[in-house]
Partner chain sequence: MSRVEAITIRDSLSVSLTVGAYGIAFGAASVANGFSVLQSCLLSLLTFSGASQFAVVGVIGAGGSALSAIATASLLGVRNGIYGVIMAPRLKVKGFRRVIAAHITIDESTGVALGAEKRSESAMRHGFWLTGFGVFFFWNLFTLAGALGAQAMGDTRAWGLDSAVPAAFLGLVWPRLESKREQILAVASIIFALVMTPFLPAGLPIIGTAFIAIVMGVRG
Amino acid sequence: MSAFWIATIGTSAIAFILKYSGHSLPQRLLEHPRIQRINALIPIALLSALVAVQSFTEKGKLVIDHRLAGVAVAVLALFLKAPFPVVVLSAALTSAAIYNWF
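Using the sequence just given, produce the structure of the chain by itself, in the form predicted on its own.
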């Protein structure tokens, strides 16, 4: 068995144990205000990290290209309180236009 499969099976087991232990916690622990605040912020942090990694890196190296323009337009659209479909479409169109022009 290769190291890849050992890592895959080990990671799967850890994920299962974490999910199972999360369901086994008493309700009073999950209703604590601090836990509620932390749980509200975790998806925001993970999505921000995903956007940063996917927008500014390629093969482990920092890259500034058409994706930066798309993210900038999306941030501007969010700042102007545009609906979500408008944010996504404007970012995609901007990124695609710059990619095709340059």
Contents of the next structure:
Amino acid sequence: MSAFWIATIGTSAIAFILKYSGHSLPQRLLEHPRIQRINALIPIALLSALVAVQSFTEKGKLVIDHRLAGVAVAVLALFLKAPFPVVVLSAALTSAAIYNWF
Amino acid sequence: MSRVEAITIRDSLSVSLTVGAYGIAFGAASVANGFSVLQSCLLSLLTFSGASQFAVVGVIGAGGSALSAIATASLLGVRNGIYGVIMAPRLKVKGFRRVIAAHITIDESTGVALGAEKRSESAMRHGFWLTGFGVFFFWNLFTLAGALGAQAMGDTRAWGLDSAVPAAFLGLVWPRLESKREQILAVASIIFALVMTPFLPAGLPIIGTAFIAIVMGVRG
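Given the form predicted on its own above, produce the structure of the same protein in the form predicted in complex with its partner chain.
Let's see the whole complex now, leading with the same chain.
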């Protein structure tokens, strides 16, 4: 079985187990403020790391290419409080323009 | 079942459509990172959690192993478990209904439900089910559209998809960066992931940042 299938099935199985066990656990387990803080912080760390890896690496090497321009435009759009589709599209257009013409 | 208020329908539908449309970005990102159209659609049907889905295709796309992709996606999915703990005493469902409720327990269904709670208990329940099913419908529909679109593109870099993916992650994390401590964590995670990339197997530089978050959260 390929890594793609293992990832697809494994992620789906664990995602459901996490959701279902939440519906079956007593509420007091999660009232500790430390648990709540950690739970709010983990997505920030992982998503930020994903942005960095997807923007500036290729096959285990650090790379600066057309993606830098795309992501820079996304940051600018977010600073200007643009809605999500505008952020993604402006990044894609910028990146595609540089990739195709330079 | 009591009558569904118009405002609950409006809130649920607008959230479902807006969020569901992000499915285009997911479907396209998934195919751009090497997943088939079928696998992309199965991720949306069965995982049904945006951040986890983006993470799994992102880690595999960066060359990570299936295990590190699953681990990263699952860390992001813990959130849904916590929503489950919050929603269970409010929904009070058992058996098959609990299975369905669990599957549609995500950011949006929980958010709309808790927002509607101040109106009435039934508004809260309607908000949860309508938003859950609504997002499920549109998210899957748009995933298929995005996956087929990306498949038709050929070289996805020529269409800017390799930048659309990190831009989508950025859009997900941006609203969370309210305080100084959250901003410091984001910058530290970016630096950690980049510095470690040449030295660790792909995927580990991403999961590793969870430990920075844990240390920060434990210290208070």
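Shifts are known only where both forms have a C-alpha. Residue numbers count along the first chain shown, from 1. Here the rigid core means the biggest group of C-alpha atoms that line up within 1.5 Å when the two forms are laid on top of each other. Only a predicted model underlies this, so the values are computations on that prediction, with no experimental measurement involved.
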query: Two-part rigid motion between these two forms - turning angle of the smaller part, in °; finding: 19
query: Cα shift between these two forms at Leu25, which is computed once both forms share a superposed rigid core (Å); finding: 6.8
query: Runs in sequence order between these two forms, three or more residues long, with CA shifts of 2 Å or more on the rigid core; finding: 1 to 29
